[in-house]
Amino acid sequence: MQQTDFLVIGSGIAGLTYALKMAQYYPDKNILVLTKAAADETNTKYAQGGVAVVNDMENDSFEKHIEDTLIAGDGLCNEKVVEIVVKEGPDRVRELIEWGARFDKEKDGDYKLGKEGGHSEHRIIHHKDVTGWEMERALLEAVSRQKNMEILKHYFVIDIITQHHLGYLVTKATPDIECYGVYVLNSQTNQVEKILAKITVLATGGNGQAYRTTTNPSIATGDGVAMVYRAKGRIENMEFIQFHPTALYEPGMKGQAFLITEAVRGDGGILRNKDGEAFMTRYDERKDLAPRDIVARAIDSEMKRTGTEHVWLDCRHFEKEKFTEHFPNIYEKCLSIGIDIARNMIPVAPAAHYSCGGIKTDEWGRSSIRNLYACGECSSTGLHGANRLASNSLLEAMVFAHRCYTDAVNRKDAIAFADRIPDWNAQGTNEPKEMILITQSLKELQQVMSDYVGIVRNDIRLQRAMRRLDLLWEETEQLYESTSLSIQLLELRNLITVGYLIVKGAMFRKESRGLHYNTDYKGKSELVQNIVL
């Protein structure tokens, strides 16, 4: 057993921020942090755009910025959040150059300002088309040189432990309900252990490897979001998958997608359908720059109407030399399966990327379970609504570690140990005879969601989903009381709660908004509402 005041779980942006300001403020005070993976494999690790910031004061604003904001969610955004975090960013932006991260910058010194779809200006900074991937390595130099921090890897978080592991009967009704601190396997050794703590920051990411073609990488199984619900935490509106347009289209692809990014079309990239046709124009008088859910529901029909497996990206006409100082990443990705960019298109179709909803939080990054907290993808703090912005996730993740960071130095002291935590119980079980059983039910998963629960949905369609995910869940429930824990098995049991609270959400929103589109109800209902699970 390990006991820290401050645990994080989860290494990206939104992880690595809060605990280096804490390991700052408490530089006598340890803080954990543990990640399932190498530390730097993460969802931030592979952002590509930049980060969506007013930076440009003469030509933006803030109210420019939320009102952007507040249209792409289409009515579902929390106002105060949006306002809360566009106002908030620059600072936020500012520490983290001051802790070593580079953007691009212009040859008088000002920042290099990208557009994306839904941005009425120029706001995006960025480094060259790895904007993630500096941020990250940013965040680890910094913690580097920190002391009291600890980071452990390959460490699987199963559950958080709540009043329910001390024998009380805990329901969504119970109040109360109390973080207590977490259950882990230890990968390297196969031993559960437990870590309390008095506070707990739940940064794990997304849940994209629920859907058979995603952006994210193959830890993006939304854990945080699987154990918060097991624990009778509050989950809000996870039917706003939101799929990026533009995933570079490999045949037969399958797993993680590689990015193209938005900032290509925010640079003057033209999408066209197989007869050359820049289709945009016909769905959206933003045309390629238009919010993504409208840019790949426009894409998802083009691909349908014509009967092919992607469209194509034309860059053609870019200057190649800026298109490689701008894009070196995508233009080496493409030239290594035989596409220059500056005579051939590039074939793109939609990917899962991003999920909207989470972890119900408040203003500060506090979960409806005391003395937990939430912040980055895994999270649903208001700001995104029905779909997300471009480029404001990073912007999140940074405005709620520092929240979260905030309220948490204020509450500590206030905290105490709990005690009587028993220790896990394997008892009864054994080693898995078959690992197909987990392989199966996770491509039969990943079958299921990209079928009848993605860009284009219908009652009927999510009706099956929810019967093979019942069938796939009694399944897995049986596997993992009956056999010893792996990653693999505690992975395919969070992604088909995952899974499961989608088409939930998705059942009771009788009506089309953003990044949910039911063809049984393609209006919107004048009742504006958050699905709460």
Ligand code: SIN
Contents of the next structure:
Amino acid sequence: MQQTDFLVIGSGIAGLTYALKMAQYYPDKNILVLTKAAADETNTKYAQGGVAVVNDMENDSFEKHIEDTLIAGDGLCNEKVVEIVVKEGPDRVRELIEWGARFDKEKDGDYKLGKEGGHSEHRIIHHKDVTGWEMERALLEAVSRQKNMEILKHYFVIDIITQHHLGYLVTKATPDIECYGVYVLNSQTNQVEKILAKITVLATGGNGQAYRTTTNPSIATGDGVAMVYRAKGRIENMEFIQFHPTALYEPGMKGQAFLITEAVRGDGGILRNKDGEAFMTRYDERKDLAPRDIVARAIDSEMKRTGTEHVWLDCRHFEKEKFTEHFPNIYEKCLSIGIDIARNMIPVAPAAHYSCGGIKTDEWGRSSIRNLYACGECSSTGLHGANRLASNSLLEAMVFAHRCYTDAVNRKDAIAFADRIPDWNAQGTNEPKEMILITQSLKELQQVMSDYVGIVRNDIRLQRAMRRLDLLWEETEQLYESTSLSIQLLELRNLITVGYLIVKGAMFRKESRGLHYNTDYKGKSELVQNIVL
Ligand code: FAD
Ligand code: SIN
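Now that the form predicted on its own has been shown, please provide the structure of the form predicted together with succinic acid.
Shown next: the complete complex, the earlier chain at its head.
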């Protein structure tokens, strides 16, 4: 058993930002970060477009960024949180630069500012088309310079420990549920360890793997959300799954798809259907740079109308040098599969990309469970509402990591370590006989979510999805009770929980708003509400 004052789950931008700040504040304390894969295998690493932040006060303003965020969020953003993130963002970006992150500059030394859907101004700072890779690199290098931080890799957190593990009945109605630490599967030894902590931060990222095709890497299985739901904490607005309009289409695509950043459209890329028509003019006056929910739905509708599996992104009119300077990685990737962007259009299709809902927090990142914070993509802070504005996610993660740190920093002395926490009980379990049962169930889950809970939904589809998820849940619980733990099984269980939460949220929301589009309720309800489960 280990114990630490400050425990962090996740080594993406949210977890590392929080942990670094804590480590710098308490040089005499050891800050422990757990991560289920290699340290850099995170959604953060794959971020392309950049960070939306106001830094050109001549042409841009906080008010404009706030307004763009509110418009994209379609009436459901928490205005106070939007203001906090937009106004505190520049300081957080400055800190990241001080830790070593490099963003592209013009010849005069000003930052190059990109544009993406829903933004009224150029305000996206970036590192070519690999911004997340650069941010993750800088953070991990800063961590390596910090002597009092430890990242335990390939440590898979199974559950947070609460009063439930001490034998008390814990329900949604229990006041003051407390987090005492976590049970974690050490993948190297295959043993379950318990780690006690005074304060735990969940920074476990997204859940794109619930769908057949996603821009997210395989780690994005919604573990933090599922853990908090099992612990009877509050989860919010899970129905708002953002589909990125332009993942690179490759025949038979499934799993992680390569992203073609929205910044390509910001620089002038044009979406065309199979007849070559620039169809976005028919859907929205902002055309290719409308907010993501609108563009993804338009593409979905064009694909259905024309019976195709993708549309095209036309970049043939770009000056090749300019394209390769801003998007070298995309250029190379396209070339590697025989697409020369100067001569060929890029086949693109929507893919699950971002979870706008998640663990409900207050404006300091506190979850509904005491001593448990959440930040980054696993959280629901109120910033995104019904649809996240492009490139607001990395910004939110930094701002809320800082807020969690600010709130947690002085609380540790008021919290005692829990005692009498039992060891993990693995009695009565055997090695799984057939791993194929787990992989087949995962495929089924992804199929169900993609077919019935995608960009366009209706009540019958949602009911179907729920019935199928119920069955998958029952079968997976039987496996969980009877077999020894494996990461595949734990992830499957979490993904089914996340799928259930998405469908449940979607069933409760009797309207079409932002990313949730239900053809049975085409308009918006007058009742503007968050769905809390
Ligand atoms: P992540 O970076 O995903 O980190 C999650 C961490 O939690 C990982 O270390 C993982 O191993 C760990 N973890 C998860 N479960 C467990 C467990 N059970 N036990 C132990 N560890 C666990 N946003 C923008 O603002 N701008 C962009 O340009 C942009 N581009 C994007 C492009 C792509 C292809 C993708 C996928 C996303 C993009 N996003 C972008 C979104 C943004 O990258 C993510 O929302 C953000 O990086 C999430 O950071 P995070 O720290 O919350 O989670
Ligand atoms: C992109 O680069 O298009 C992704 C940006 C984001 O998800 O915010």
